[in-house]
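Take a look at this single chain in structure tokens; it is the form predicted alone.
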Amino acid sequence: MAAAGATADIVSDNPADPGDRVGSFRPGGGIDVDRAVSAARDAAAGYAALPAQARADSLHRAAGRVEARAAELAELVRREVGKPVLEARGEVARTAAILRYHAQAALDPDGDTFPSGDGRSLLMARRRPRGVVGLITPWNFPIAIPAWKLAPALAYGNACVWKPSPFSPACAEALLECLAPELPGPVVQMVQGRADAGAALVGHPGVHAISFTGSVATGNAVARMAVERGAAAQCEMGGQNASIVLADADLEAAAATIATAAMGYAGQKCTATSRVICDGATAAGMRDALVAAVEGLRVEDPAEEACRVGPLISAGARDAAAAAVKRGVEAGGRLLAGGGPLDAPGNYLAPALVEVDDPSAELAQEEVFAPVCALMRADGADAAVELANGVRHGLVTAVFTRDLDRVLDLANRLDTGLVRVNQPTSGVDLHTPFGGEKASGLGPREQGKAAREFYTSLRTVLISPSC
């Protein structure tokens, strides 16, 4: 909760205006931890005897609540984490459909029935909660991605602890007004903190299952440590995404589109794209078209409506993806737009393309989460399929091209979750599953229907007649 002067621990500052403080927060820790997973695992057993119906009529409120503050909410995200006013809005609506969404799920079937072996008995299969489920969630998406991990953990009838990002703690709080008055009882705790109270949540043995978004190192760890006690445990890691342009793509069009994917909100998006391969005979055309889309992004305070990039997160982001962009043209790079600090209060990094030859340069493998994003060229489709999947991460791939047998083809080819053809890879679609291969996820994927591989277990039941 928030506190007061010397007290507080976690401090939220505007990313567009350092000097603008949103908030004050007291840290929590390991006893913090105990506490609440103690009162999740009390309220839990009550929470999951409820009509499903009633679940479901928790989570509807709830999103009415987000709906009434609508405009509040999208202030507080644009002014905790720098997110453009147009996609700030666009994410608290997001929110509420997210939880309209899971309390409708609430009320699907739980189960299935199978022929039993004396064909006297009835053999099924239900689901049920886990219990209690621990949630970690980032900053960048500070009411969105929670609501995706909160909403179906609460239809399927589990108690939470939430650790939110120390980056938007106030934006967690607001979330959680929404959802409390409406739950029966104290089924969602929440401890703000750091790495530690992270660390603390995800070995609690009164914890049965972990969802995590974040770094991959982190990711790693938390599956590590979840395994190695007995628990569940699901990662969403990020990506190295590319946006592939073959030779029939509408240049001008993938140009506009992969811009905004790569730099939108300082290109601060598990989903964004990093790489740019073009099709060796769209390579020129490509180029010139990328660097004037995006030498046409505004960059500027993101109250403003006509803001599509806005700052880092913080001044740390801003130098690191800075110092990125330099190792890369000092590694062969050629800079074809942007890439240093801009003479602005603020996090701003001015968006930078960089030309990239070599598949194995820095650029080319490592995701900076920073509108940064390297431009490289393929001959032809199947080579551009080859430095498309020449990465660790396999988070989303996007297609430019009108050949449909031809993206029939790399659909099946590409190793990523998700292939978007002729769009950006920075959507998502809350009612299918979401998450990556290789080293951006691990465990069942999050979102949809996919959400309740993840929140439920299946119990087998086996009920014979007397005699």
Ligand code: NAD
The other form holds:
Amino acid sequence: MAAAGATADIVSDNPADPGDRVGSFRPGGGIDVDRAVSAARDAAAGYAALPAQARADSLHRAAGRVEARAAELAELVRREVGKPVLEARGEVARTAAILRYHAQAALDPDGDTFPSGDGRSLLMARRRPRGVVGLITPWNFPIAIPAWKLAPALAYGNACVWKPSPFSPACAEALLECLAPELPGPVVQMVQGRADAGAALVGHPGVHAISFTGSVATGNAVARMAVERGAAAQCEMGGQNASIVLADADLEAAAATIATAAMGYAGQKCTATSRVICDGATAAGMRDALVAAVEGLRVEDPAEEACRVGPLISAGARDAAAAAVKRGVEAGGRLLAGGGPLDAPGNYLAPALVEVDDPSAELAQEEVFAPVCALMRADGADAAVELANGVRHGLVTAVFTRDLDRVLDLANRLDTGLVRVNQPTSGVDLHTPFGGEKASGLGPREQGKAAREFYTSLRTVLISPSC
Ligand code: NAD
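Form predicted together with ligand NAD structure, per the form predicted alone context:
All chains and molecules follow, beginning with the one already shown.
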């Protein structure tokens, strides 16, 4: 059943300028999902039968279209989701690179051979497409995340039904315009819509696998529904990422890197730093360096080249973040910087740094998805690891130190899908596996060669001589 309001138009407004309407879109519902799945199913077999080179060529040409429209796409990303223009340009370039990477991966070996029992037969395991895959995406990387699902799905021969976020419908249309003309048929179907359209896609019996990126609560519901009806599920979800600063680190450099990782793009990255765990011996120095670095960040219109922190996606998200900071302070946290809305049009929040003593405090445990970060202290590396691991999430941890021996040890003990040393928690290499542990991720990793695990299934074939 459609949720209340599900049929109202999806309206996309510029988060930096509430008077600037990016567009209005008709939301799809169960019937539209049904139509899209049928069309994808009709196209799937023919597409899967194409030579891999043809699929690779399509993706390369789509990348060319993204590159040709790069400036316009970056403007759209900036305008629709409020991403600082420098990062918006980076996202567009990355989108093209993702398409090209998976175009090439389409030509990788598609299986393995094994010694047969009788020594004469051919025993092999071959990868083949899953069929129709459902893709559900968030708004914060409105073209790169869809690309890192669509590109491998298409490279390995699947047809796709994609439901983008209702906060980034115009970016979704623009990406589809780059892809669709280069594909040999209607193998990418898009349904704009809200939660009801997403749920209809997850529950549709014609969809063989679901790849989801979004919040933990939604991802868990998606995974439950998919598994119940026997569909494969891959869910990449939220984080509560820590940056550990050990006593031997360069505090100024660490603070500058962490401030951007925590507050850049208004903290709206799954890989943003939400907790800084610093060694007790250097806590005072780190506190001062971090406050200075956070206060030095430019919070302004994302159209400005120097902007590092733009608006939140909606007024509701800004107000929820300000309320979380307020609760954090009421619960005993000490506000070191920011926390209030800016006196300007747009959904801006001054980046908030809150010193937190209690590891079970809300700000230490729950993702706010905003420029809000908890500063915590631990006595020594072991205590820091325990604190870093003491949350239900497990996406990424950063460690700042000059001690390589310690890093080798810590990298094994941190229970996150990514560990980054002297680097921001935010940042992803498109050719490496990406995904979280614990509540942050379910199913095979995304990106790089790892993407093949989810978008193909293995068929083991034994061929013996006829006599
Ligand atoms: P969200 O969970 O609200 O929505 C994600 C998508 O799911 C949207 O398209 C939404 O319409 C759809 N959806 C909502 N309810 C659904 C349902 N019941 N069934 C099916 N689909 C449904 O997340 P968001 O606000 O768009 O994105 C922010 C969240 O995404 C944060 O928690 C962030 O950490 C996470 N995120 C994770 C990654 C990652 O790779 N781990 C990357 C980016 C964002």
